[in-house]
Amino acid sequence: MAGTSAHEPSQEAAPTLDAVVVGTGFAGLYMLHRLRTAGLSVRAFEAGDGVGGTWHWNRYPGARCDSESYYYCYSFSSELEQEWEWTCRYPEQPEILRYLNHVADRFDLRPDIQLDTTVTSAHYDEAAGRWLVRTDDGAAVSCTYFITAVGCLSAAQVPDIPGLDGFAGRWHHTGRWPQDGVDLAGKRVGVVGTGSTGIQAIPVIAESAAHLTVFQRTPNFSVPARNAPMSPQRQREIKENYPEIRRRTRETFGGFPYGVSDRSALEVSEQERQEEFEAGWRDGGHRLLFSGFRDLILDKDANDLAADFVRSKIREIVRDPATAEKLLPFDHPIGAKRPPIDTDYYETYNRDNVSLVDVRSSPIEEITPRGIRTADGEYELDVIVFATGFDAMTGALDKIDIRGRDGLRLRDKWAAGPATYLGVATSSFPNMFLITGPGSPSVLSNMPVSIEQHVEWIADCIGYLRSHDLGAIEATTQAEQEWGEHVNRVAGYTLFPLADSWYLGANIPGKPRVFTPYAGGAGKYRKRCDEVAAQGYPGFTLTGA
C-alpha cells in the first residue's frame, strides 16, 4: 500500500470524486460527458490551456489527419453529427481543434476541466480503497476510478544529439509546435524525420523556406491523400446514411467505413492487379493498403507487389534519379509502420530549395551553433524541426508516478514491456482504466472508433460495479498473461513486426521491443469485449464495496 510522507496530502484531506480522467482529447472529452450523464462526480486535468488532446499540441504546418473527416468524428450523439459540417475530405488541425472545442463547449464539459495542470501522480491506498491524485501546483484529489486518455502519441521525442544546447538558431519539436506559429519565410530550414508528420510537413515548409534540408534516416512508403473540399451534396449523402456508417465502422478490421476485398493480390491476374492498385493510387488514402486486396499486410510477396508500385510511382514522381533511390524503402514492409498519406510529398524533391540528406550513410554528428553536422560536413540552418515522433503507447504514462497495490510503480511493472488485459486494464491497479492502452487496436484503427468502443466500456464497468454494490474491479494475472500471449501471436500473423516502428518501440533508445497494439482488428476485439461484459466480467476480480 502506498503510503504518504507528513508534507503529501492524505486521502481525508484531499477533496473527494468518483472519477479523475487525465486529459481532454477525442477520449477524455468524451469519458468526462458519459460519466457525467451516468452521475458521476468527475474532473478531467488537462496539461495544456486548452482541450483538444494531440491536436491541440501538433499545430505544425500541414498538420492534418489522415482519416477521412466524416468517420473521424464522434458517433455517440446523431444532433451532434447533424449539425457540425466538415469543410473538406482529410480536415487541417485547426478545423479538427475546432471540432472538439464546440464539443466542450455543446455538452458544457469545461466547468469541470481543469486547464493548465499535470497530473504528477496517482497512488492507490488499498485501504481505503481509492486514488490519490497529485497534480504540478501542489493540489491533491481523492477518487475512486482513475482514467487514463493521455493519448497513444503524446510524449514527444527530441533525439540526443550533442550539442544541440548550443545551436544559435531556433528548434522545435512538431509535437509541441508554439500557438503563434513559427515564421519560416526566407529562413534555411532542416527537418529531421520523414515519418507521418514530417511527410506533411515537408511540402508545406518546402513552400515558405528560403532553402529546405531533410535529414532522413528511414525511407516511407506514402501514398496520395486527394484531399478536396466537401461539397454540399456530399454532406447530405453522408447525413443521412450515417446509421450505416457508423454501423460499418463498428465492425470492419481498421474502423473504417468500408470493408477488405476478400481477392488475394496473389490470385488475379497481372493487369487487374495493376488496375486496382491504379485505382487506390487515384482515389488516394488508404484504399491502396486496407480495401483492394485481403492479404497486403499478412503475405510478404503479396505486400512486395504493393511496394513495388509505389516504388514505381516515386521513380516516376521524382525527377533526380539519384534522389528517387534514395527515397525508396527497402527496409520494411508497405503498412508495417503507420502509412503517411500525402500532399505533393514526393514532388517536393522536385523543387529547386530542396535537398535531401541520407543520414543512414552519413550519420547525424552533431548539432553546432551554426546548424548540422554529418559525417560529410555542414549544414548551416536557422531552424531546426524535429519531426522524430514519440515515445509511443507508454511514453505519457510513464510520466506519471501511477502506482498500484503494495507501491508498485507502473513503469516498474512494464519495464519489459506492456502488460494489460484487453488493453483496458492491468493488474496490481484496481480501478485503473486505460483509454486505448497497450493491447488494444489503438493506433491500427480509427482512433475515434476505438476511443468510443473504449470510454463506453469502461462506462458500463463503472455502472455495473455501482449497481452491483461493488467496490473494484482487477485484471487478474493469468487474464493478463493469457491476452498478452494472444495479442503476440496475432501480431505474428501480419507484417507488423517485420518494420523497426514506433509499435515496437524502435524509435525509442533502450525501450523493450514488444508490438504494443493489438493487430487482430478493432471489430473482432469489440465483440470480445462485449463478451466479457455480457458475462460478468471474466478475467476480473470484482470485490465487494
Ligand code: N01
Second form
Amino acid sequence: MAGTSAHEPSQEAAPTLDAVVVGTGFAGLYMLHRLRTAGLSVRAFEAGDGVGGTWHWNRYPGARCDSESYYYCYSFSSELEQEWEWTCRYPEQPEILRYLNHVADRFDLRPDIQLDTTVTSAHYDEAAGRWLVRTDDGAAVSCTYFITAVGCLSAAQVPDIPGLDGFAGRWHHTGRWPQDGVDLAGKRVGVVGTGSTGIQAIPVIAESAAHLTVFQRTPNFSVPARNAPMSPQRQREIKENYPEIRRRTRETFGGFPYGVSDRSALEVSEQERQEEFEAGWRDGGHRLLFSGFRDLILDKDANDLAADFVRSKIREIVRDPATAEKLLPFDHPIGAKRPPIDTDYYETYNRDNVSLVDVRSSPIEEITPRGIRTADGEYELDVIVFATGFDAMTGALDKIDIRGRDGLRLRDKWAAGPATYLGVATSSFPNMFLITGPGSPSVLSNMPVSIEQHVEWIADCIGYLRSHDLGAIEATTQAEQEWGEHVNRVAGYTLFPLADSWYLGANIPGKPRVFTPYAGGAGKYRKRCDEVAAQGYPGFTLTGA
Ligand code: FAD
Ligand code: N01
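Could you drop in the structure for the form predicted together with the named molecule? We only have the form predicted alone so far.
And the full complex, kicking off with our chain again.
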C-alpha cells in the first residue's frame, strides 16, 4: 500500500524513468506510444490484467460504444486506420477491446506496460525535482513526468445499500463485470440504474432472464441507436475520406465529424421541426440532439420541444400506459445528462418477463438475503446488476495518494471541487499532467479525439521542456483560477447544470457539486491549447533544469 514506510524504496533507490503513465485505456496506450517514440523511458501501470481501460472492465451484456466506430478510434496512424475493419456502426465491447489490444501489439507497447499493478501514491520531491511513484506490489519508481490516464469513468460506484453483504444471490457492477461472464439464463435478475449502461443492458438481459425487474430512480431520455453492419462500400468510402473526416472531428464542438445546424428549433415551423426530429429518430444516434438544431442544449424552450417529442415516442412504444407514464422523464432537460442511445430499450417494457419499479416514489430500503426491499415490498432475485455508474472525473485520481509541492495532497486541494488549468495541469503539482482531466471537454466530446489532443499537447510540451533545457512546468494559480471561472461561466450558458448528473458529481453522496467538464467545445478548446503552446506556455511557470 501507499505510505512512507522505511521498508519502501526511497527516491534514490528507486529505478529512474523519464515518465510514468497510469492506465492503459485509449489515453494511456497512446501516451506511452508518443513518449516512447520521442525517445523517453516510460512505464505504464495498469490495475487490470489487460489493456483497454473502459473496454477491459465493462463487459456487461449489451456494452457497446455510442460514438460511431469509424471515429471512435485513433487517428494518429493512417496505416492503423486503413488496416482495421470495423464490423458495424456501434461495435460491441469485445470488438473495441480487440482493437485496443491490436494497437498494443502493433506498436509493440507491451514491454513497457505493467499489468495487475495499481499506482497507490505519487509524491513530488521538490529537491530532486522528481516524482516517486509507488505501486501496490510494494515497488516504487522515480520519474520526471507523472501522467494520469486513469479514465473519467473508471471508478465504479456501488451504492451503499444496507444488507448487500448478506445477499444470498450474486451481484455485479457493470463496470467490473466478470471476464468469464455471468449466466443469467432462467434467473430472476434485478437491474438497478437506468443510465446509458442500464439502458444498453436491460434489453439484452431481458432476452435470457426468467424475469427482469428494473429499479428506476430517474427516468431517462433515450434515442434509438439504429445499429447496422458496416457494408464494404461504406467501409471504402470512410477509408477514402479519412483525412477530411478527421479534420472535421478536430474542429467541431463534440469531436464528431458532422456539424451542428445553425437553425434554432424555435424559428422553424411546427412541421419542419417535427420532420427534423423524426429524421433524427429514424437515423438514430446523436443526430436528433446534437445536429438538427443549434440550441437544444442552450435554450430551455427549444429543449422542451425535443423532450416532448421523445416523450411522445415513449408513449407510442410502451403499451401499458402506467409503465409508459413511469418511464417519462420530466425532471431534467433532454441532453443535460449524457444522452443514452439504445436498441429496443422502451420496447423491452412490452415483454411479459419485465417489470419496472419506481424507486423514486418507493425507495430501496435494504437488500435482504432474498432480494431487494423497497418501501412497497420485497422483490426476490437471484442476481442483482448494479448499473449505477461511476465516481466520475475525479474518482480514480482520488484513490491515488497524490502529493505535490509542500506535501499538498491533490484530494485536499480539490476538496471543494477540482481546479485545473486547461484540464491538463494543476498548480502545486509540477510536471504532472492529467489526460482529459476536469476542466477539459473530455466526456462532453467523442473521447478519442479529446484524448489524442491531450496526449499530443502533453508530448509536445515535454518535448519543449527538454529542448529548452527546462526542468519543470507548473500551472500558475492565477491561470487556474481564471480557467475555472471560464469553465463555470460557459457551463452557465448551457442547460447542463439543470440536471442532477455525474457531470456535477451529483451521483456521489457528499461530493461537491461542481460542473467539471468544459462545455465550450472541443474544437475551440484545441485552438486555445495550441495558442498557449505556440506562445511559450503563458499561464504556466517554467523553471530551469
Ligand atoms: P479508461 O479507458 O477508463 O482507462 C483508464 C485505465 O486506468 C483503467 O484501465 C484503469 O484500470 C486504470 N487505472 C485507474 N487508476 C489506476 C491506478 N491507480 N493504477 C493503475 N491503473 C489505474 N466515450 C465516447 O466518447 N464514446 C463512447 O461511445 C463511449 N462509450 C462508453 C461506454 C461505456 C460503457 C463507458 C463506461 C464509457 C464510454 N465512453 C465513451 C467513455 C470512455 O471511458 C472513453 O471513451 C475512453 O475509453 C476513456 O479512455 P481512457 O484511457 O481515458 O480511460
Ligand atoms: O451511469 P449513470 P452509467 N438507487 O451515472 C442510478 C458512459 N457510458 O454507467 O439518475 C437507485 O449515468 C441512477 O439514478 P439517478 C456515459 O458517458 C456510455 O449508466 O441518479 N438508482 C442512474 O439511473 C455514461 O453517462 C455508454 O437517479 C441508483 C444510474 O444508476 C456514463 O458512462 C454506455 C442508485 C447510473 O447512471 C455512466 O453511465 C454506458 C441508487 N442508490 C456508459 N445509484 C455508451 O453507450 C445510482 N442509481 C457510450
